[in-house]
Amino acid sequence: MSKPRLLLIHAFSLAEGAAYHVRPPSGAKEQVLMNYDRLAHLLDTVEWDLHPGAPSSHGNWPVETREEFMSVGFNRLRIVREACESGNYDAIVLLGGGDPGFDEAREIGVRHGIPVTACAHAQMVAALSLGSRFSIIDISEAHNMQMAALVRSYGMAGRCASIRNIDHPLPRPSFTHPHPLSGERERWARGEVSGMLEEAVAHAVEAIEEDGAEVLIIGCSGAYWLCEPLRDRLAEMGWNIPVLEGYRCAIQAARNMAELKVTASALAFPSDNPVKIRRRKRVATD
């Protein structure tokens, strides 16, 4: 059996000389993909390409606000459409914690019979197979609101115990915060104390003890490196709780759907000229 062919698409790309990169702007795909060392075992089971993402139109900095998420989501729909039309891929993975353009990309995928996955959605779906309620460990006030919007959009409000803000925002021109996200993984890798990890541990314990979380997911792709150290620190404290990050969940979900030969329902994402129509739609309440 041939390996599934996946295209991974970054949410956006910044100019080479931008001051606010959170991943390498160029290089081999294994170098550009964040946390590749923790993804290699999954990617070895598929054929995969990595698209750097459309050039950012919101500015030369990472995405946090809903305006910025909308901008990059729109920009990468053309990439999704071209990938689907090429016939080169069995599934598409949208990288980035805030899932920009996910529903619209799924609509494109349905027209071509190609499944599309995204990080936050894949984490939430996986979390529900592991426990009754999940909490999101996230990076900033603005990013929290994007995650809250996704929880509602995906019909997960009744299963989301909380969104916990560890307050380590992404770097940007207006950034004056004393605790940036950038540099924290490197600090931890050197064996130094990472304030970001310490905050994540403290908020994870509160999510468990106070909010009733049984699974933890990480909100921002810039924080996905926390997955293993956070899980290990919690285990040392006696909390045996799954901690999920989006890249692995989205890649595994894409592989599963490609091998099952299914995509999103055409009833959920109908074309502009469907063969059959429904006269009544019920809107679920959560």
Given for the second form:
There are 6 protein chains.
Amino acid sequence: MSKPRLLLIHAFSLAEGAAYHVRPPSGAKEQVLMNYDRLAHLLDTVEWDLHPGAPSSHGNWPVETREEFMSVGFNRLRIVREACESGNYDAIVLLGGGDPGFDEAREIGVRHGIPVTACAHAQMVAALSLGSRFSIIDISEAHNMQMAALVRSYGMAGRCASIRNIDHPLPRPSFTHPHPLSGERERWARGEVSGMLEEAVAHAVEAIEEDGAEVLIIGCSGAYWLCEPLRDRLAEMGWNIPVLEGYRCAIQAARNMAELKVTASALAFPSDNPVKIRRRKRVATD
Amino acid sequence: MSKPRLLLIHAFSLAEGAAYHVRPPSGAKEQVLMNYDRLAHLLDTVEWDLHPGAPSSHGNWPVETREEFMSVGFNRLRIVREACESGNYDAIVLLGGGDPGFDEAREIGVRHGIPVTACAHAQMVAALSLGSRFSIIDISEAHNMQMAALVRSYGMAGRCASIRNIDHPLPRPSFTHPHPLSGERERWARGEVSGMLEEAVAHAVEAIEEDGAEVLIIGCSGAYWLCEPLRDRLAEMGWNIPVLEGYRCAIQAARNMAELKVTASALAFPSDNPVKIRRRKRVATD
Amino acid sequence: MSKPRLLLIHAFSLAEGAAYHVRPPSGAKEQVLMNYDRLAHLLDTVEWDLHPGAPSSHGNWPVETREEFMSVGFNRLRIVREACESGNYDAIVLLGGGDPGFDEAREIGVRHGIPVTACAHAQMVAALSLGSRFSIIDISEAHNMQMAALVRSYGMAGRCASIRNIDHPLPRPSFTHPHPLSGERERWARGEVSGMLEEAVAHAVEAIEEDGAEVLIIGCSGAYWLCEPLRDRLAEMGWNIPVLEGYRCAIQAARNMAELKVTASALAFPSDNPVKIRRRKRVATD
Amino acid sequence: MSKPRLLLIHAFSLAEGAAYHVRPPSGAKEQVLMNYDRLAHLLDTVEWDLHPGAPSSHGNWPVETREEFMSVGFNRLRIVREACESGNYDAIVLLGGGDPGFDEAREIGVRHGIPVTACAHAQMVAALSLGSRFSIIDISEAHNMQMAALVRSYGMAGRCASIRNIDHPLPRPSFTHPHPLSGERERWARGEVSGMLEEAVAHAVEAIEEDGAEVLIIGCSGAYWLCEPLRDRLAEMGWNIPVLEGYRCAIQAARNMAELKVTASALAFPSDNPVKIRRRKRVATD
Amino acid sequence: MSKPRLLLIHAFSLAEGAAYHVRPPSGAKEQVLMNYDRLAHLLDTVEWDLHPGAPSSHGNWPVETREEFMSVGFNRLRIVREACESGNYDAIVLLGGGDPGFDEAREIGVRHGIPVTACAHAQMVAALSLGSRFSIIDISEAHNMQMAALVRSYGMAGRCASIRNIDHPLPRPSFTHPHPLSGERERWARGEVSGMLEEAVAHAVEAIEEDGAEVLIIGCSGAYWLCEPLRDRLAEMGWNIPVLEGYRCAIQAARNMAELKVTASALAFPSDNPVKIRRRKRVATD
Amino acid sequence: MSKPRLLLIHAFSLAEGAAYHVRPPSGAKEQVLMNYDRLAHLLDTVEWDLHPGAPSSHGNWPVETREEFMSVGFNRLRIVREACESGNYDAIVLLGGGDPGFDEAREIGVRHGIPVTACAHAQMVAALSLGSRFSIIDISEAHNMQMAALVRSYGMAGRCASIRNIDHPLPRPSFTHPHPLSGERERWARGEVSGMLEEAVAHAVEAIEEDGAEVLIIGCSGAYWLCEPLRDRLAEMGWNIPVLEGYRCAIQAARNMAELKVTASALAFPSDNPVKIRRRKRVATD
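Now that the form predicted alone has been shown, please provide the structure of the form predicted together with a further copy of the same chain.
In what comes next, the whole complex appears, and the chain from above leads the way.
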């Protein structure tokens, strides 16, 4: 079988001169994709394109609020539909931490027989295979509640030990936070102390010791770079705990579904013109 | 105290000549509001305006799919924000069955100190006060799954006995259903047999006898007219079970919150610029 | 429609000369009803009478133990039945924090078509509409366990973040507690420091930061006065969290049900001579 | 060690000439105790007295409604207290199916160091040791809901597959039921067909095949005689399923606790004058 | 990166002349591995060896009882340890439906840094990514209960709609079943009617319509061949539902973990000589 | 009735000269059985034999890992089968904390009509009758996770407040722990300070105050001696909480089942040759 063809779609693109970029606004796909060096070996197993995401209409900064997540999620659907209709892809990967537009995109994908995956969802599912409960290492108060909404929506509440707020929010014009997320990855890469990594380690230890986490996942794509550093720091302390980030999990999930030729269940995302109907639905408790 | 001032906002408005209206596209608020005669005594206890909803951008027909719900939910947020900023209202009621845009609207409301309520949410909360489990009498396969998503999102899975598909979908151009929802209310009002009511009765009995429902709520605002006819038919059979529709529940909820001067918790919908943060969140199981 | 007619029934009445009163033993209804100034605007929307409660037979002090709750609950049923039979009321409100006799009173009410509400139940239901989990700010070890029994009975365990013991019990002859509840409201009203309020604030912060509460409710009617002071103190600290007390919630719930002409489900409280029976019941998990 | 001394207390006693007796109103304890022949070998392992129960004050018939359960439960507490204070007993067994007054009696028992057990509670706990889910074979619509309330209260909802209504209610003046419970045991004992047993078998099969029951317990003490006949009938059909009745389970539970010198936890039933307090309680989900 | 090296280990091997083989007892790995043609494209993405499994010591027939599962699970551990110690593999796949020895094998794997996957576990995790609840299409009464034990052990009870017994057990000497599993695959391959497939279709429809399944997984490796035929039959009826079998899911899971360089959490399978300890563990509810 | 005849089976026996014994390797049954003085009065109510357990094959030390539990569990099954076939026993008690081989032994027992009980299971069931949640006082990181697996398997997750690691592991050659379990009982018996008891007290207080435990059970049979000392120490502090150990609970459970002539449900442990089958199984959530 030839390699599965994947389209990776960023959550949104900011205007060129925006002051609050968290990734390069343009360039070769290998340069634009955050933490590419970590993903390269995995991307070698598939064919892939990268879409920069729909231009943001909520403002020229990254998303944290529920309304902003809805906005970028809605804007991304057009790209998903066009990709499905193009016939060029075997699966679609929605990049970004809070899974904006995921359920709606899955609905579109189901109708075209194209699987769609997203980062938080894929991380949570992968975490389930590694331990009984996961904690989410996440960046801010508002972002935490988007993650909480996803946990509920995905039926993972019983498996989520906690959502941890390391308080390094995305940069935005509405306020000046003493320690935003931006620049921390670079600080760490230079071998300097990253306050963000230090906070992540402290919270991870609490998640393990107090909340009962057996696996850690990361909430925001701007924090996915923490994956290996956090894992290594914990291992040095004696805590051998899997740490997952979203890009690899979502890419693997998309590749798997493409290989199996399955999408999300058409019973979870039924057509508005269904061949068969069910008299009754029950909602899973978790 | 003067009466609370409420703004009721329809989920969307279709273009004037649309073929798929389920309510009058224009007119006095008392004429446009479906089942006004049932609501009049309640609306007398408040001051109220009615907003026709944002013009639909998904197409010229009512919503059933996840994508359509996202579209109309997103479009409605602008109206919510303007109403909050106007200073003219003590509470906002989002009309329509699938609660499009509710969480995002609550986030906006919290920041302005204005409570926002929605029909499915208000019905589910009210149902909890009347019995241990409710079933949702709902109209179609796709609409059912939007209701299921709400049940999960609101943490009501343990209290939801079932979602019942009476298979009378909203009219739409994509197909010709043998018995859409449209016209059924009028048929019943003329004293004729309504297949929709008959199906609702049959499903309600199954919900009571098989699924364990102690309360019934109605999924789609286009089916809210069933409230009294369904209740009466069941009572005639010997089943005295409360049946709720969304408009009254959402209006009462909005009035209550306005009187108490509370909104949804700012801890559930935190600011992107919060004064205080929590280190840890837990997600409620249900 | 004319205003709903409500009968408010106190949990019990102590003998005139009792040493352990927590409210005036007699007087005009506006004087006897605790925190009347907070309720006045709400009571203006209904017609209301106040019943002082059945004379206590357990002793001449307020209730805290399971046995005492059963005693006053049982004694109150006669009043409920007479009120239902009188034809004078559209709804009945059971005052008092631990909801003594609520289920039995609802059973009576269902048979007369009269809704009955109670303070803890109404608070919990209202809390669900404002956030995903609530904590109960409560007064003593024994009282806490009555609240815990109610949480279980009402199927709210998954939504209850914690029950907090601020350790200001009701006064009683069996012991001398260093800081009973009595006198604290007056202390606060005089502008002095109330140890009870201070404890409530400390516990509320723990409930928010450690237990994951998004809404607070108050366990004992003798502590309902804390509602606004506690809310304001938390808001000053940066925690904007809804705080509910039972009287307003129970009155609103009764008014709502009267307007909707619904009672608790007859399937939850079936007749001993039912027209229809169900072969099978399932018990909701929470 | 000498044998544990048990006091068995009936739920209530009807007046001598009552028309609705389900057991002999007076006589030797071996004659009054229903199904004594089944219990004899177990009672040989303890010393035991039998108390006829407090005279009923709700009326001269057995209990089915929530109010009646509260009434007889409340009336029984005086007997429990006197038995605890007498020093004559190592444990107390509350006879009767719906466990009236159990929690309140346990509260009393804890303070005296005397364990108190009840029939439904003991059956449910015993059932847990035999399989993952139990169904309750029960007699009537109203009685079912008392059982449902117990399941919730005891935190057993997740382990209760169903409550089955075999529709053979206790006799009472309010109506003439075509097939009350009374006389069925005698019919079966005479070798005749008992409609009650036939219904129990039919419901048990449904409980096994449809509801997922792995163990059966019986709801009403007036139906405990079904234990062996039902078990045998099912075994003849090929269903080897444990069937429990309440008297033996409650006696064994009382004997066990007496031997272990434990009562219900004082943390579940704390004193109104506790030595130690907990800042926080959590309510178990089930 | 070079391809991950996987060792696939059968659950057990029967003696050469055994009467109850369900797969070829010897031959090239491509011939021995059941349904190889379905797996070939996936196995091309890895390097793989196949181990025939430890010789059975429970008897010369396939496993169905709890004791037999324990026996073959225990026997397989030696192979797992040797494979881990060999340094030849990046991941280990335990073949067979009931996951015998999986937790113990994972414990061994964690200590060597080698991920271990198993068929039922991998299917359940994969199912979670496709819909909210899955049903298990399974072969016999005893095998069903092994699957139920796995569902509980993996914390999937809330996500498992049902386990379906199609009553085509594995062949064994203890009895003559009218329609064992053996020969059905061949019957279907010849284009004849397979009673096993027909039963699977009938049960799948019930799982969808009555139990609320949105995804189907298959319980026994001897039934994995049903995957495509069952999916196609359901699709012809109008039910587009994902159907998963265990080999592909377990191989994908192993490949994924090898690529991510993660194993099951060392906090779930701690060393008997741990560097760090936790004071407290909590058990996830589901 | 004559006394029930019980066979108590140790989890394993170490070779005579083993360095890591936690109980006398041989001697009269009253000498070999740990804490016999605490059990004597209970054992007087039954007839009993003691089996030393199958010789260990995992090594010459006590068990802590998942693999070791599987090994001794598997080895014990032969003894169980022989005891069942002997006709000499009315019930079998599996001694030891982690219940090795319990489900498989129950399967064997069911087929012979002989009840089988185990220590952790019996403790958890007994704990449920005394309070709403229990904590497990347990000895080590690895042993904790075996207990966690049992909690999940027995469907007790919702009732388990926590598993507490007092960090006094069983002795084993793989490492030198600063304070293993061995010798602590003797230290305490001599009136000296036992670090193990001190840790148990500290953890028990945390379990009560932080985790919400209302009952305590003990994880490892090597720690059962803590039962009374721990209970007494807590009582001195003002915490009157039941503390259970496994031997008495398992013996009582076996005696009870023998008296009732019940075993575990044959529907939970069905035959490989069942008379009746169920189309569908559901898995209980907890």
